[in-house]
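This document opens with one chain alone, in structure tokens, the form predicted alone.
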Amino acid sequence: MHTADQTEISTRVLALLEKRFGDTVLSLAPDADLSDALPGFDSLAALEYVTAVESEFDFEVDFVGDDVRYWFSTLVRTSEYVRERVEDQAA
């Protein structure tokens, strides 16, 4: 079984945010609420963020079964969600 490296996942998720929001994300606390910490992180930006994560890690987010607002609200939660999904795929 492949164990996803949490640091690598966090780095890749942060890079996705940086691509969209620039250097502002580099000072982002891992548990900061993205909608509060990032100007312009509105519902469209959140949807683009989820789509970018799907593309980066090659899985689909279940918008019905998963609490997307919760899991994609902070960097640390997103990274944990991705880690679980990557490990599920590897099992």
The other form holds:
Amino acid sequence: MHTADQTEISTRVLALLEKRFGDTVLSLAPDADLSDALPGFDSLAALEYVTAVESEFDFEVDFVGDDVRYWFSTLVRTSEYVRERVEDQAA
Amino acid sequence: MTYDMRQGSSGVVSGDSDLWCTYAAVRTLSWLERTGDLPSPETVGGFLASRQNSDGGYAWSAGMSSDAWATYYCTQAMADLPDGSRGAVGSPSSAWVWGTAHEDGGFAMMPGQSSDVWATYYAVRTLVEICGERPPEALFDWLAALQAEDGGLAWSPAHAKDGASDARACYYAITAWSTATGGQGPLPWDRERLTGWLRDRQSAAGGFTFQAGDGTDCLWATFRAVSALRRLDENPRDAEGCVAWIRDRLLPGGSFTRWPGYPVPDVWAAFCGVGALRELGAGLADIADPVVEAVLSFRTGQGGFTYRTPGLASDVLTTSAHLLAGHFSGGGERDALRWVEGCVMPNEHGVMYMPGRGSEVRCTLWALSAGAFQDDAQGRARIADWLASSIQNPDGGFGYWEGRASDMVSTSAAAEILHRTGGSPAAASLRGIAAYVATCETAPGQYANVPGGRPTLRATLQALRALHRSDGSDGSDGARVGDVLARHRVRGGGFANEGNRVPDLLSTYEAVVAADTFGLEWDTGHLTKFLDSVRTADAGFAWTPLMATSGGPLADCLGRRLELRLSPAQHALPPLALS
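The form predicted together with its partner chain, contrasted with the form predicted alone above:
Starting with the chain above, the whole complex follows.
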């Protein structure tokens, strides 16, 4: 996938967070830990985040095998995870 | 328990703010017109707002379902905070409350449950005082049906038929009527008999008890009784004696204690003491400063309050969790158990979450599982009697505490306690449980937490275990457990409460307990993979694979017990219920 696609993925992931957490996410550093940076990012919010990403990019996450707490802990990791999954689907 | 053990506390402290304590603290400061003394009211507002769920209601703890109790406490406490520090309260909460309205005119704690007077009181106050709305006209017929033959009021119309009057039920019902009518409408009860029943709860010493036959006056009962009388424009028979008894509960250091002989001042005692003196028209000026100082000392770092000085605010669930996880050694374990065994109110023999609070079924099960009352046959018999004679609801089920409508978590916990404590009262109560469980069946072999709720893995397994304990099973329950486990088994490891995609620690624990109870085989590799996904860097456990940090002592306890189940010794899992 090209760099432009990675940027587009990040933008779409950020939009999902913005929908749930509002303007707070606009100042979010790409490598900031979401549970520290976003007030209210508890286990329920994390679940909503993962399912929103699934819906947006049309794939299913394996909640045990995929180490979700690592891949969905920051914006940049989530985008990387999404990129790999999208590539897998395209292969 | 010794005086020193109570004063110093030998239990374990969670350090968390508690909603009930936060409400009591803010309300007490409000009555004293001292909310301006709160150093950072916005942090209190932040704590309260964090309890709101996406359905518009509020929950006791993050992650729990909304209920009327938490919704009133949160919205009222926020309304009491100074301007500028309140969270947003509006129509979403009102809509949620209307979702608990029952066609019989009462309100339920949560949608689907039966009406009870606790929930009706909370719902009516939230609707009228917070949201500026009117309750339904049918409310008054429902309230009228609460009067029992002895003249007092009971938890529900069904309880009234059984004659179970209580000073708290009187207060909640009378206040609901007073709130709905401004105290001006026709009284739905026989005034003389009701007033007489309430006045009869006062002892010669001046304080009140909750129920006929109780032996020890307490400040909580005194506050509820004098408040109920006040709303009827009545007074206790001995108002001066009552004021003197309340003031005797005040310690030199600045706050109230709950009953004679109990040495620890706490936030609910401050709430009850100030509230009762206020209702009696007694002066508060001379005690305001020390009470405010004491209450403010109960703040936690999270922004809310706990029940006493945070460093000593042990609670039963956290202490039991540490005991069950094997974190104590030597004398520490013994002292912690003795502390837990002391968390019992006079006149009410279950174990409470925090000292001075009403006894709760889940906490009692955790305490017993941790070893409390193991060498005390009389203590276990008193618990069985408390369950069988005081808090089992007319529908056969159990709620969190006395008078609260039934739910599956509490009913399952009660079944386990009764099974453990044994005796003839237990046998009779166990037979009643099957009737309640049947009302929660949504489809063959599928159960919800309350009648009309959604079926879930945990509610289904709790129901089947409760039936098993009550001997109400039909012989096919083992197969039903196998079916539901298969439906909720997550491919990568663990079990999900809904569907089969997102596993969680509590559901996985419940799944293994149920499988063991019914003698079903399960896959150790599947459990190991799940535990690996929730184990955290500090050797704790998260509630789900989504979180990187420990879910706290309760999660760490459940994870540790599952590890012990996997160990060569295959330690049995205690049948704990949480939600």
